[in-house]
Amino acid sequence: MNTSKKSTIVRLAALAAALAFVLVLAECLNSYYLQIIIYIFMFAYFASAWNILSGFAGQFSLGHAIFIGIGAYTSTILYVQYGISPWIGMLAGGLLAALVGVIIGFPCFKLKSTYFTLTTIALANILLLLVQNTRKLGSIKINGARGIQIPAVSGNSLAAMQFVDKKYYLYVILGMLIVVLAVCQWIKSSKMGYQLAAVANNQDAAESLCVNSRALKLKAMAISAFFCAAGGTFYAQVILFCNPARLFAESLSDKLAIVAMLGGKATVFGPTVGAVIVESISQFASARFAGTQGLNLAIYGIMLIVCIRFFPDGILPILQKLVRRLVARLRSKGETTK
């Protein structure tokens, strides 16, 4: 058995063990701790979607809250005003966000490095202001800064994506996380992934080898936007409220970048590792220092400084090196005992 097959089997076994562990936790923990795990998985999902564009393609975005907000508002409007299931709204919001992502990317991908990042920040703030100051768009009620309240249903309703028992939210976001991780793994190991890595490292050199960098980046943008919007639907159904200041917030976009960078940008499981660290600390700080305003922003800033200074490639590569050293030592000890 070759090394690649062994590594694939090990990854699948680790994933199955982690999945079994989470399912056991869902049955044992109370609603408070289930909520924390739900948020960890949700931000792991968002950061993994962000990583498709900003990690694999190297197009650093600080405006991905645009797509989360589009997904949340699309599904909520369809559900509240037209009675359409959030599951269908999730698909509609994802497709709309992918279209918006392509429209944004087509002119913006002419910009490189910091200029592209600054453009995403500007676009996110512009859209936030538009939503906050728009009460109606034709017959569609947006309610401006007041947002849209999602009516709660009684009991657990799969069709409405609303559950009194929080473990069902955990099952939904766990399934979504597995899907986005599978897509990330497919992209990374496919021809598209190698081409994106080439573009991220040196776009001019990649283009000299007949790589269509703009088409690749537009594909990455569409996929990333679609998954972020689908997650926005889930986010809205968890909090049962669509608020522009929350869903289009610059701090939300920043958090996705911090989670992915801390765990390991351009890796498949790095954003998940980052989400465990960032969201655990964030939830603890919120519970311990509830009266301190802006503490979460201070925590994100400190994490970003520490990450850039001490872990420029993220924590996951360091953990992988430690595991390899441990395995090598165990093998050497096993060989000496023989």
The other form holds:
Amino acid sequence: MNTSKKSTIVRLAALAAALAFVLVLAECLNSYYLQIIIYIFMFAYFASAWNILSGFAGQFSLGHAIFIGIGAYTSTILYVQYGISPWIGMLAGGLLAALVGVIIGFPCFKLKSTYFTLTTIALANILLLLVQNTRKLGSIKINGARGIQIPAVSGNSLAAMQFVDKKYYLYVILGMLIVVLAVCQWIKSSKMGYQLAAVANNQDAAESLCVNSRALKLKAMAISAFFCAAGGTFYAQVILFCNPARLFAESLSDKLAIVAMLGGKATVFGPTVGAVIVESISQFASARFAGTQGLNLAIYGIMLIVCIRFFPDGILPILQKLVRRLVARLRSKGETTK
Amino acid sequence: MYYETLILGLVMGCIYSATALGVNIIYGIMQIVNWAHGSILMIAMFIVYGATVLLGINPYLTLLIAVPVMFAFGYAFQDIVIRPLYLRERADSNPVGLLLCTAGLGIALENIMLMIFKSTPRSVSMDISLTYISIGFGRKLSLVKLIGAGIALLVFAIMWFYMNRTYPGKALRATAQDREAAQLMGINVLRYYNIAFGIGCALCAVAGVIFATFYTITPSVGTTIGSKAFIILVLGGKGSVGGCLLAGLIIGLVEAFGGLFFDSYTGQMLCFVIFALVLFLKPNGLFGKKV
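Compare with the form predicted alone: the form predicted together with the partner chain:
Next comes the full complex, this chain leading.
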């Protein structure tokens, strides 16, 4: 067996072990800790979806809350007013968000780096103010800044995507995370991934080699928006409430970027690692020092500065290096004993 | 009615553009979008509040405290954190690390203040807080806002003079135009970057003092004011002091008239719509030079 095949098997085994660990954990934790774990995986999911556009394609977006909000609102409106299951709403919201993403991307992708980022922020703010200010859109109730309450269903209902037992939420988000990670892995190892990396590194050079950068970026945008919107539906179902201040907030967009950057931008597992580290620290801090408002976010900010100052590539590459060194040391020990 | 809105828009425009001047200078010289801008402004407002409450001095005199403190803060932050990053990222075509770094500073500052002061709204009161003076045609306007606009215009005059007529200002502009050439002319580029960041933060402090005299002081006030500063930054074009002032006036007027014709939400939204349009159509800003 060659080494690359071996390492894939080792990696798959590690993933399976992690999955089994989480599933066992889900059985023995109470709902409070389950909630924290659900949030960790949800942000891992969001950050991975963000990473497709902003990591792989290098288009740094700080407005991904647009897509999360669109996903949440679409499924909620479909469910509350037309009785359509959130699972279908999730698809509908995802498709709508992908469409919006393409519409946004079409003019925006001609802008360079910082200007693109600023535009995404502006668009997110426009949408936030629009939703806050709209009571009704035709016959559709949006309720402005007050938001939409999702009526609670008793028991565990798969069709309504509402569960009294929190562990089902965990299963759902875990499944979604695995799907998005698989898509990331596929993109990264396919021709598209290499082309995206080329565009992210040097767009002019990539274009001179016949890479259609705009079409590629639009594709990345559509995929990223679709997954973010699907996650938005899940978010709305967890909190059973849709309000613009939470779903279209700038802080939400920032959080995706922070989590992904801390973990390791443009890597497949970086955002997940980032979410596990950042979310668990901030959740722990806000639980332990509940009286001190703002502590968890202050930790965020400081972590961000320290991380960018000292490990600009994120935490994942450092972990990988450590593991590799450990493996090398074990191997050399094994050889000497032989 | 229209007259009053016009004057109010112009006055607020002056104040907004003073807010944006700090970001504009930093962006013009170093190409760094200073995301912590709003939070630095908020800190300056708290300095004003602290000085007036503890020492009992006039809010306008706190300029003498807030400006040097924020200058030192900006100088030190640039020297310790941003400079190594800047040197590392110069070759990168997509320098987002710096953006996120300043964003991190902003988030940290805002929430540390939230931890210390909670979200209780505070305000600075003066003898003249409630004085309204006549501006003609039987209309009246708050005196503190007029004084604020006056300070803002004065700051613009000083900055224009500094950038165009003094040696350090010229050196700063030279650094912005061509780093290597400036270095060859014997300009210590990195030191001037420190100074530029310091000046940017000091200008934030001035804007903070102006706002503190009539605005409610909370730890989250920075985001509200800060987002306007970014709109003005893009609208005015980078590194252009005059463009910054004009852009500020436009935003002030749009907000005032948008509020008059529709409501305050729409007024705010119109600002962002203009922002997005300018980004699409003229990414160098309305008055910026082509880079």
